[in-house]
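As a starting point, one isolated chain is supplied in structure tokens, in the form predicted alone.
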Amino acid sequence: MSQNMLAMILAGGRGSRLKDLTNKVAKPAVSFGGKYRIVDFPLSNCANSGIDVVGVLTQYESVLLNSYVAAGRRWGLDSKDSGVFVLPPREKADERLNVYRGTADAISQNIDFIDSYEPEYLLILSGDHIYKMDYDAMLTYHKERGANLTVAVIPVPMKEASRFGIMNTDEEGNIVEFEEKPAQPKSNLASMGIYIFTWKDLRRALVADMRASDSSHDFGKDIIPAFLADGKKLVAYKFQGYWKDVGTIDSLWEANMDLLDDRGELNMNDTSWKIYTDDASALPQYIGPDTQVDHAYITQGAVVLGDVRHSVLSTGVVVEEGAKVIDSVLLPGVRVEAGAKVTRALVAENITIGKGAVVGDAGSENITLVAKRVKGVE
């Protein structure tokens, strides 16, 4: 275990705003960048940062995800030292329903599997964020502060401040206030839902937290407030790198459409930092010879007959001869059939847009999601 520190996933959101990508899928199994699933790329950092044992907390549409990250060997997490395990809420008899009610609850009801490690220390992260991450080098920051808490935290515009929950600082990157999507915000350090706590101080808190009838079981609304109030040490590691929250369908466009910069920031072919993934059997790509393909992200097993523009197509994606993709992102299974012309859209798994269809608008100021088939022109 990377320095005594064991690692928990929060996956267990609803995922509303993906909208119907959501609907039979939980957010963090989302595919991206052509044959990736969102939750590769915070198992694949625990890999990479020498984290041996990671719990995952499912709650919501969690029957694909959970059998996708049962299975450590995808991550190199799957010897007798290290493992992956899937967490859900605990049955209770005095309840209905079985859930987590917060980001801390979750943790709370996993504390004899904590225990059970004897960790000295735990990292807490988000099961839906697109970033590369060395977190070991930022428990190394955490042990030389004697911290507490250490929130990863990335600097965003001013402007979007207010989306974000905003950690102030002091000159020495002391956190002072906690502000959770603030309408004036005072700084523009913005919480990447990264924690490392030490972990007997966390255990003591949820320990409280649990017996508090008024709490919402949270970590920015309950958790972190309550250390700032106890006079804890918590302090801002300053992340640099490419970070995205993809909670949206936008969001989620965009983040894919990154994989096109030419800048790099986003590299999947970067040996030094892998991002691992199913390793799908399929056949090479096809691109036809009379096809027009121009800055497109082609992924295995896609057939191209038709033109490519700007876009990004994943595994198994069909473009029959005649049809045009322009500014969208194609998940796996998708087929355009002949003639059919696909515009700033992000398109399901499995979708089918018909012949000669015409699905999303250029001019449009947000991303047409298509997840239901698309009839195509009698």
Given for the second form:
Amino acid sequence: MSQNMLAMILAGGRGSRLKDLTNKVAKPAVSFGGKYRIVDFPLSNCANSGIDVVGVLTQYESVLLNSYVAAGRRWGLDSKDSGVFVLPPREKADERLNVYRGTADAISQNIDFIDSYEPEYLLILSGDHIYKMDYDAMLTYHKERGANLTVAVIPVPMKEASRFGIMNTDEEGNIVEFEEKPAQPKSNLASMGIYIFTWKDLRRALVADMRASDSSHDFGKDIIPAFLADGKKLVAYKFQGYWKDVGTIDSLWEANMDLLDDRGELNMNDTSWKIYTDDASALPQYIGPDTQVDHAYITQGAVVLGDVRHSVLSTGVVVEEGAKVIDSVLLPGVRVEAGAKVTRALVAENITIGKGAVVGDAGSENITLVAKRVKGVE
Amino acid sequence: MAKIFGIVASSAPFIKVEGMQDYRPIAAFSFIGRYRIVDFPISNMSNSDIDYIQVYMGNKPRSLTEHLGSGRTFNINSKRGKLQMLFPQGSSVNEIYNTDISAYMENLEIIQRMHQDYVVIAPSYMIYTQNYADLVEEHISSGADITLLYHRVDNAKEAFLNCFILNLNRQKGVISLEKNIGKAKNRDIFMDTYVMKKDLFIQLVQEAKKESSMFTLADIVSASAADLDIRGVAHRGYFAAVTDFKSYFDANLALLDHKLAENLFRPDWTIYTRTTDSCPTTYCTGASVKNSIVSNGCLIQGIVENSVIGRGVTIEKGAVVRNSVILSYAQIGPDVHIEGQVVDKWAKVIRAKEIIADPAAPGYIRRSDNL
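What would the structure be for the form predicted together with its partner chain, rather than the form predicted alone?
To see the whole picture, the full complex is given below, headed by that same chain.
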């Protein structure tokens, strides 16, 4: 390993706030931005940061996710000492099969895997954020500060701080207190759920945590408080740039819409930090003779014969003649039949909106999720 | 199934595409944005379960070599398969010596070592899809010595010039091959695609060499028509031959007919190409795009009509692009008006505000040029 740092992506959660979108796939495998899946972001960040070995901890509906991430070639993680390893719960010789009981437990159950690489540092990531980040720069900071744990933080508006895990720091950026969703936040530095641990320190804490009967085996609830109680050195690494939690339909829609701001804060076109994904082997996009495409983010394989305004269209989407798509995100394989109208909606993969049907509402507070076929109107 | 290996031939020296060919062989020409012409013969072979493929590289092979890479892109079995690039040295004395036969003679040992019984030879300057496994089956059951693929056209007077035509008898037996010099409308254009046994192929190559240093495979096949059972099989569907600049331009724009494009790109017959991991394309407010094929990674702020846009192209505010083929990473500056052009890769058109040609006689803007 070039940096002596191994990455582990926590990708086991269902993401139940994404409702029907995650009925059949785990949240990290949910489609994003026309051609990507959410997990492409941490994986591409790892590849671009020079991390060679990435473990992906999977549990919920993991068949698609497992087969997807196992092909490490997509992210260039396939050289000789490199790889992406899918780590679902395993039955072991001296124990029965245990599901992952929490984020920390998922790591604990894979101590043998981590030890086999003898890393000095362990990077913990989650599979549900959209951002570009150089983890190597964060590791440099971790080493410079001589920390046992470095937590990436991002300043959020103070009025929203109570929605996040908040890190209270001193002037030097040392974390003195961690509060999960505080009612009266003292700081606006939100944890991004990205941790660099010095492995031997974390290993010791995990072994103790496994034995603790009252633990919920969670990084935020158990491991970080234990590190603080032990007087370990915890530092906050301030991140600047685009970062978005896509845990809800509204936030997933918003993050897609942010892509319409081309070459914006999350510059997907930056060739020095590409986000890699599966190649779709589809034709380029085709824009028909009698259409209006006004402010859209469209990927290869889409066919647009109707009107599209302020929307994101994924691989294989078809918008038929006379159809209108406004302020919406159409995931791969969606077909909007002739004369149908989709407004302020997020349409799940391979869903067909029948002829003349109307879905979504321009005035609605929340985004309409369309996860079932919508019948046409005769 | 019969054991088959594939040969993707380089285009003959008498086929010249002004401008573009200064930079790469026709095989490496960009096609409707994200493809290269060579993707078609290789994907046809790969989809026909032909996993041993020889590609003859031709002049200026850099771009083609980079594109083909390890061959992994083309879904060729990584253990029981191989995409082999062959670099014939050719002759610098006179390019009339650089025939396909001379390239095969140079690599005869490699061809002799192939352990498959049959060979399919396909061109790298023609665009079509064809199941070669079916074609070989048809070849075997017909009992023919050689099977040639052809396409019936009704515009041979003005198109497909420099291609060969097949003169067929009523039983689809090949009487002879001759160059199309535009004498008649309705012709059976030879698609430069052959099926035969490997041993016969080697024999023909050696005979051609003995006959004349200028003989091509088509010449020796035509000369053998009296002695061998040579049959034509008709091809249906999209077919284009890039034999000059105009035909390259036309082949691209023809696929703006989306029904035709769907006929060429069927879900059960993937055309593979190398990905560049470019992001989706952004259509800005105020942009207007009609009847166009657009690749990923573009930023479109202007007007685009009846055009093919390659990857990573920027079309700035007030720019107008009509009836044009814009290759990857080109930039069309603010208020620039372009019609009837092929703009080659990395070209920047900023100062020249109006470059307009009749699509019947399209213009060309050189690779990496600044205008």
